[in-house]
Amino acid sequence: MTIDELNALGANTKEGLARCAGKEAFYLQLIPKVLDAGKYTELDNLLKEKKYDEAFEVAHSLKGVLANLSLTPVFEPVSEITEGLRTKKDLNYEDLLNKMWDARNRFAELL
């Protein structure tokens, strides 16, 4: 995995690695971290199981992280879920967590 590769596939890594006081190697040992599938799967079984308080706090524990790495285009449907969780909005998280799924699985693939 390189910054080049995270950056074609929409990472703000300028971002990220401001974020990480500019260690290329700090910022790089991140990302499979961020990456595990284990809290994605729990936010996807939380939300199907309709305990939306519980989704809420693993959603906005990932758009945290997300958001320091600068992982756009997995960062977006995790916040989209995350304030649609804090607002107790209606939404079709189903089509969310498809859009966190495959932003998340492009990025694993790197690994």
Given for the second form:
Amino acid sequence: MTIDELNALGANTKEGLARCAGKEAFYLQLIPKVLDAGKYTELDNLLKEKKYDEAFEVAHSLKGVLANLSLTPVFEPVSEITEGLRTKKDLNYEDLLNKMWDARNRFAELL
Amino acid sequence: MSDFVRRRLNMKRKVLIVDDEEINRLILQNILEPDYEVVLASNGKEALDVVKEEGNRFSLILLDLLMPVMDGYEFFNNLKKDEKYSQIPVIVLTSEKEEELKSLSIGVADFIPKPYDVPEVIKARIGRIIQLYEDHDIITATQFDTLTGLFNKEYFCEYASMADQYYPQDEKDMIAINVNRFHVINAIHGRDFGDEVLAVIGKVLKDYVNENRGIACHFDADTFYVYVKSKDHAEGLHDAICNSLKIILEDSELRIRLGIYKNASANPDFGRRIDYALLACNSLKGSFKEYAAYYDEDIIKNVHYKEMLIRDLDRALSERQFKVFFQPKYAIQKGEPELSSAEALIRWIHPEHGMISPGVFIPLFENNGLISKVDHYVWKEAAETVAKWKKEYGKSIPVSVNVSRVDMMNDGLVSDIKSIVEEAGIDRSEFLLEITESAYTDDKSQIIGLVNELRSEGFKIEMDDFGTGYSSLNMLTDLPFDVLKLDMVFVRNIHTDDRARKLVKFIMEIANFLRVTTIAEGVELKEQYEILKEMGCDVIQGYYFSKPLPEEEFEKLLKGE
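Structure of the form predicted together with the partner chain, please, following the form predicted on its own?
Whole complex next, starting from this chain.
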């Protein structure tokens, strides 16, 4: 996995790297952690079980990490899910989850 | 304050990062670690444990709000509840606008938005907050007295002037508060206990000024000041202090003095406000009835007058402004009353202020130790007069002189008195030494040693003011003296009050038991004289026979005129 590969998938690595004080190795070391399937699966399950409050907490936390690393394509659907859960809007979560998984999986393939 | 020390010692400050997301923790750690020592916690509970373990060594806590187990708000509330850690600044990490406002409103120092800013911005933000809190700590540590929690004197003056600016319409009183004989409390119970007493007073004053719109300070040692909106404060303030101290002190040990300068705010000189309140407070020294005094013109006049007396003393001695008077004492048990001795009493005839009462200058000089000079003067005059009377009238009239407490501290006292008597060429038995009863009770062993030495040199000791010094009966048998001088307060009502008469009779019996001579002072009336004679009193002194006389007048008695 390289910075260029991440950029090619739409990550804003310039921003993400800046938060890591420009330390590329450190930044790249964090990416696998954020792509760990655990949190995504947890969010997926909670939404399917309609446990919206718990789902909000997971989505919110995932959103924060994705934002800090600027993995924009994954961040965007997670952010939408978070806002939907916060405002208790009746969104099409399945669609958003699919978008989230797609983006996440594309990045995960780089690992 | 510990942060201040850390900064002065150029130590790395410690920051606690609390976030449930490992990545967020690592990013912040990476930003901060070159400059700070970083400790990580993944939820509020873990963070609380870390804080308790580390003490208050954290300069800052970076806190996520949404966390499992214990969220940021709960952690913050717990932290603030504990006085030990409540001063640690907390910066909240949040991506929510509403949370920014909410967290600031509950007292967090600042917030850092998520996603994070560039490291420089975060570091600048963190550095600024740490410095702000450290400076605040330093100011807090400097402005308060650690023992009492009150302002120290410098900040008291500052805040008083602020109070004047903010509440110019309020008249304010300056009150000096002093613990009477605080050194005795320290001596008996130890310094730690003394500190406890001061801390209790501090707490009372803090509450009092909070309720009465004022400020308070621990000025020094056992002196406090309160600057407060004017009203009648004396009783309320005095009772509040005494009631709190009663828990740890006996009633008898406890005396609080208040010096009140009413409407002190009208005096533009802040130093004067402090001084005048203290003058009023000090005017109560020696008074056991009053606990509050108000500053007025008389107090300042009195201070100036006393300063004048102190200043003029040396000149008065060299110019012989002091005159020694002699009050005759009559032996009454052998037929007709017979002039047996005299007491030397001093008068100051000041060239500008006329006759100054010994009741004014003797206590003043006793307090500042100058009484030794006066005593020495009297001793010499008295000894020379006894010698003169012997020579000119062929009569030996012993004269008694006062020996003050301060004199007894003087190692050379015995040799001084011996040389005065020798120089005058009189017998030691003609020079009687009066020591007040209360001096015996002050420092029993030291006085007893000294009195024994004087007696072994042939001097006779009269115990003066007997009945006012609170000697126990048991103690009396140990005290060396030759003559018991009954204080005039016992004689005053002897002819009208049965109880007074019985008391004097009892004292006479004690004297008889101790085989000492008795002298009654202040005898003014025939009835008093007759009662005392019947009771067996040996010698009478008082206006019934004669007031104190100048030397020339006394000599007329010797000539039999």
